[in-house]
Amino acid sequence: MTLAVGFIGLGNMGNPMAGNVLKQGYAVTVFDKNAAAMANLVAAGAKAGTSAAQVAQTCDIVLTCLPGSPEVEALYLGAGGLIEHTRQGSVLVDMSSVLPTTPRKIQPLAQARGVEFLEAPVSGGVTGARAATLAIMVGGEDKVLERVRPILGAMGTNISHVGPIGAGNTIKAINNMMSSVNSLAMMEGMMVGLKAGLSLETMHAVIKDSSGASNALPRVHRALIPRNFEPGFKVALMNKDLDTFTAIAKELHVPISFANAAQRYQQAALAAGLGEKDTSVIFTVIEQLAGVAKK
């Protein structure tokens, strides 16, 4: 019998992720509040769900990918939500980036109804979602992960079981904080170089083989030189993930400073109306602060 897979939430990340599951031959039913977001997947062979509840009622494995905790908790825990409608014996996998408290609320309620639940936030951005090279950070029971590992493998090449429920979103928040800090350090450094008369190309060529190299450096060719700030990973979502990291650190009484500095730039970009742009757009905020004319 063909495994029936549901995918709810078809935004910049969810749409290509669902598409990669579909390419592996699974019978996929998709749903998004924005019906237009389903069109390309239905054209490729997916079935259009009529509601999130209908997807939950008809699928063996249901994956969700939503903006944040409020949306996830409404979908799972609200009246008529997934907990209420998912079939006994099915598995729910939330791939959103949320507060660790959110999956901890969902998991016991799912189990009480005979439904398994995992959190599985991802890293790799839209590029990784399209290429099926996402890193997937799974919190929950290992035996449940093994049930869904082939489906997750359709979306990512690095699937890590990181601990119990809540651990996945904890490490995701840590990862995104570090990514944000690395990227901003790179952009500040590049801005100093530009103002000193160096070119982005020259700095990239030297630093890529030096100790200052990091995963942030490819942004020079991908975003900074062509001034391509289409998402990617949106400023608004990074700001949300930094909120999550800060909340975790506060709860654990860990002093932090770099995350706070990074978030000031995210907040400045939000204030400038850049929340829907890629986080690399913060380079333009630094340009303005540094008094550097756009090239």
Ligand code: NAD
Second form
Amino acid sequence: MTLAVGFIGLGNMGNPMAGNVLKQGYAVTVFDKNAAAMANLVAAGAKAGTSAAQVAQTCDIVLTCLPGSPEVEALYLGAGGLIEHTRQGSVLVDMSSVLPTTPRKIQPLAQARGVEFLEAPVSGGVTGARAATLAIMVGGEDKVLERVRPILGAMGTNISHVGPIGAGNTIKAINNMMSSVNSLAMMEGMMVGLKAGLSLETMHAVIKDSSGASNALPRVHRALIPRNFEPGFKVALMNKDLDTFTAIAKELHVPISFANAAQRYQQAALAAGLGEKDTSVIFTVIEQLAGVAKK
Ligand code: NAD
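For comparison with the form predicted alone, provide the form predicted together with nicotinamide-adenine-dinucleotide.
Let's see the whole complex now, leading with the same chain.
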């Protein structure tokens, strides 16, 4: 019998991820509180769910990809939520980036109802989501991962079981702190170069083969030169991930500094009303600070 897979949260990431599960031949039911987000998937053969509870009642495996901890906790733990409605023996997999405390709250409550739960946050951006090449950082029990591995394999090429519940979101927060710091270092460097008379193209061409290269560099052609700041990955979401990293570091008494420097820029972008833009929009904040204001 074909497994019935539910997918809730069809935004920049969830939409292409659900599309890749559908392409593997699974019977997929989708649900997003924004109905327009489901349209392309329904046109491609997915069933339109009528509510999260209905998806939970009718699917064997339910995947979620929501903004952060408040949305995930409300959906799983709230009245009429996933824990209440998921069938015994089913599996819930949260692929959102959240505080590690969120999956740690959900797992025991799911298990008490005879439902399995895994956290599986992802990295690779919208490009990786579309290409089904995401890195997936799984926290939870091995036997549960083995049940859902083929479905995760439809979305990513690098599935790592990193430890118990909470470990996946811990690595994810560390990754995003490093990614954010790399990006901001790159953008500050580019601004200094521009004011010194160098072009973005020249700096990219030289640095891509030099020791300053990082995964941040493709932003030069993807976002900085075309001035394309549509998400992608929203500033508000990166700000949340830096909050998560800082919360973990505080709990463990690790003094940190780079996350704080990076978050100053996220905060400045939020204050400028740019929270729904891609994180590369921070280049425009750096331009303002450097007195190179463009539109
Ligand atoms: P997004 O804001 O584009 O999408 C979130 C979707 O969830 C929206 O369509 C929204 O309508 C839906 N939603 C929210 N609450 C809901 C509810 N209660 N019921 C049903 N639908 C609901 O965000 P995104 O960029 O797709 O990111 C999703 C998660 O993946 C976040 O945790 C983010 O940090 C993480 N992430 C994003 C990227 C990226 O590049 N965008 C990369 C890796 C990880």
